[in-house]
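There is one chain below, alone, in structure tokens, taken in the form predicted alone.
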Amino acid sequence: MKVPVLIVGAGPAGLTAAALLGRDGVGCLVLDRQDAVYPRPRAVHLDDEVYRILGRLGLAGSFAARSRPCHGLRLLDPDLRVLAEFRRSPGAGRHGYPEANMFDQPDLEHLLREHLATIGTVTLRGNAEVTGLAQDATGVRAEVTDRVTGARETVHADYVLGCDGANSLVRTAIGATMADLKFDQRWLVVDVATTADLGQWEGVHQVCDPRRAATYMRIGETRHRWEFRLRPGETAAEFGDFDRLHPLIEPWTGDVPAAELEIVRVAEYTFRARIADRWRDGRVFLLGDAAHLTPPFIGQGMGAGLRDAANLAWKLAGVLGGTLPESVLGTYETERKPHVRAMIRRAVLVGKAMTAGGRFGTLVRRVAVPRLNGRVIDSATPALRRSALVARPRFRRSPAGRLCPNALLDDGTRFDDVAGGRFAVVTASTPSETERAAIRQSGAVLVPAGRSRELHRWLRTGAALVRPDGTVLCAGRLSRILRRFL
């Protein structure tokens, strides 16, 4: 069997990569060891930048029906008094969606699988385990075993995307290893379903307590999540009994009777901070948890995998379609790895602010909380580093490497609706006929900044070339952009 792209793993990163590639007409085979969506909740948060990726797939409305906006983050002391509050707007931000959103991961995976079923170029197969990979200059050979029948087959692919999680076989196959960023903590994760009104603030509560750090959040109409740091010697099994668990959640559940609290899951997780030493070997790439692991304190773990998919998919589609040189694939790791590392460091900082004890812990909270204020309130993540597809000047500020706002335009549509997954030229001036012809010939979309007060305020002067993933490639004079990049 021969396919352009083989995706190993049908978690959120793999499903999103397949959907983005399928949108561009790229043939994909997605293989997963499991036959269906893993039913237990894991990831529960994504921000407006990641929401925007779902919007480009036409899934914003469906996701909105399965999620709820989150009002932000509170850092609490051991007595649940507010140390700091970082509010997020439940309305549409600059990317067109709420800045923080709670959801149930199985719901999102079902939504993505349903969407893949409508794409004729994508095939999803469960109970299919990739047991080996080998590649040469022409492609990759994957050995696949059917976990039900034991039948074996060989799949030949032009490219392979390893989206197969923390214990990635693909990562092992290319000889990549995970660098430890020095954060390992054992936590108890508790999911509860109840129709009772707990009367809690509709945001994330993070308790900064070295004795028992904790997190609480409402993730759905009837679903709630708690996370408690385990002490040395404690195990999740000890909290399987409700009488032992109840004192932990009681500060939030109050007088709600035990009969009205359905324990969905009690499990132990080890929160880690790790990143692969390399994300690519020839025609094989790593995405999601196969490439990086982050503590969940700022809710960016799953979102990082979707960002990986959005960064790589359009480049891969361009290479396979003959419109981009293969060299652009080298920009994937160049751009994404520093971004992921920065987000992991931010998560570790919050984790230490929550859990560090003694004078050191007090100092961390005193110093870190004020520094976090601007970063947490603003949902924007760091700009991508310079690459062949990010022309950031060294000595002056530029929007290059950041996302262009998904601004509301004068006809009621948004920027992404008009760009449609293509290159777009946003300009504050009126292009000449020659310039308009050059833009049309390149296949890019022209978006006058005057069509939107937000776009005009963002760009002010000159022009910006926006990539299919919404990232600004460069900004400056329109004539220079056309001459250099189009």
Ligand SMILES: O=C(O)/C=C/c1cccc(O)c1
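By rigid core we mean the largest C-alpha set that fits within 1.5 Å across both forms. Remember, it's a predicted structure, so these values are computed and weren't measured experimentally. Numbering follows the first chain given and starts at 1. What changes on going to the form predicted together with the named molecule:
The two forms, fitted on the rigid core, differ between these two forms by 2 Å or more at the CA of residue 449. Once both forms are fitted on their rigid core, the CA atom of residue 438 lies 2 Å or more apart between these two forms. Annotation for residue 384: C-alpha shift of 2 angstroms or more between these two forms, rigid core superposed.
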The other form holds:
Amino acid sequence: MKVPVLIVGAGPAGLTAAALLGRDGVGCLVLDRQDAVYPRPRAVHLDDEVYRILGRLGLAGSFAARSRPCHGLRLLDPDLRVLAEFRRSPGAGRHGYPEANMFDQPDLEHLLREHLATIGTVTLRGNAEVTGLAQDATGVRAEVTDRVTGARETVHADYVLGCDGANSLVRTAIGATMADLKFDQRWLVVDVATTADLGQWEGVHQVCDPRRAATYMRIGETRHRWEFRLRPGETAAEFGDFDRLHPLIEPWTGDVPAAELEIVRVAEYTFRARIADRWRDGRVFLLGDAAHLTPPFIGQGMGAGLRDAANLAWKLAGVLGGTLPESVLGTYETERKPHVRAMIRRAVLVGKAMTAGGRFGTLVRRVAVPRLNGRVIDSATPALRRSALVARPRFRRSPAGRLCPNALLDDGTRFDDVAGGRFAVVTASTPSETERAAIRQSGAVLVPAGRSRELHRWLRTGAALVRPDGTVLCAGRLSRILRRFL
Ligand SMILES: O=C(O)/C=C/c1cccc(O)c1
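Show the same protein again, this time as the form predicted together with the named molecule rather than the form predicted alone.
Okay, now the whole complex, with that chain kicking things off.
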């Protein structure tokens, strides 16, 4: 069998990469060891930048129906008094969506799988285990075993995306190793279903307590998630019994009777901080948990995998379609790694504020954490200033390298609806007929700023060329952009 792109792993990163490549007409085969969506509790949050990726796939409405805007993050002391609060807007912000959103990962995976089933160029196969990879200058050979029949086959691919999670075989096959960013903690993860109103603030509650750090958040209409740090020797099995679990969740459930609280899952997870030393070898790339592991304390682990997919997919589609040089693939790791590293560091910092003991822990919670109060601590992609795929900005406040706002346009649609994952030229002025023709011929889409105050304020310089992933490639005079880039 021969395919342009083989995706190993049908988690959120693999499914999103397949959907983005499929949207661009690229043939993909997605293989997963499991035969269906993995039902265990995992990610519960994504931010508005990541929501935009789902929006570009046409899934914003369906995701809205399966998610719940959240009001932000609170760090609490052991008596549940607020030490610091980071508010998120539940309405449409700069990116056109709520800034923080809660959901259940299996719901998102079902949504992405249903979407893939509508794309003719994408095939998803379960019970298919990749057992070996070998590559030369012309392509990659993957050995695949059917886990039900035992049948073996070889798949030949132009490119392989390793989206196969923390224990990635693809990572091992390319000889990449995980650097340990020094965070390993065992936590208990508890999902509870109830129709009772718990009457809690609708955000993430994180209790800073070295004796029993905890997290609580509502993730759906009737679904709630708790996480508790396990003490040495404790196991998840001890908390499967409601009487043992109840004292832990009782500060939030109050007098809701036990009969109204259904324990859906109790599992142990080890929260880790790791980043792969290399994310690429030739025609093989690592995405998502195969490339990085982020402790969950800022809700950025899963979203990082979707960001990886959004960064790489259009570059790969361009190279396969012959419109971009192979060299653009080198920008995937250099563009994504600094952001991932910064998010891991931030998550570790919050984890330490929640769990550190001794004088250091006390000092952080008494002095450092309250000073964060009201500050904007967000997960925004930093400006890509040094990438070969971003023109060097001519002045400090240039939008080059930043994400273009998903602004409302005159006809009520938003920037992303019109750009549709293609190169886009946004312009404050009215282009001439010749300029329009040049934009059309290049395959880019023209987005006039029209009466959008947001776009005019943001553009300043007249025009911007925006990449399919929403990053501004260059900004300046329209004539110059057309001359140099299209
Ligand atoms: O900072 C936010 O908006 C969300 C943080 C978050 C989300 C999910 C789980 C967490 O432990 C933190």
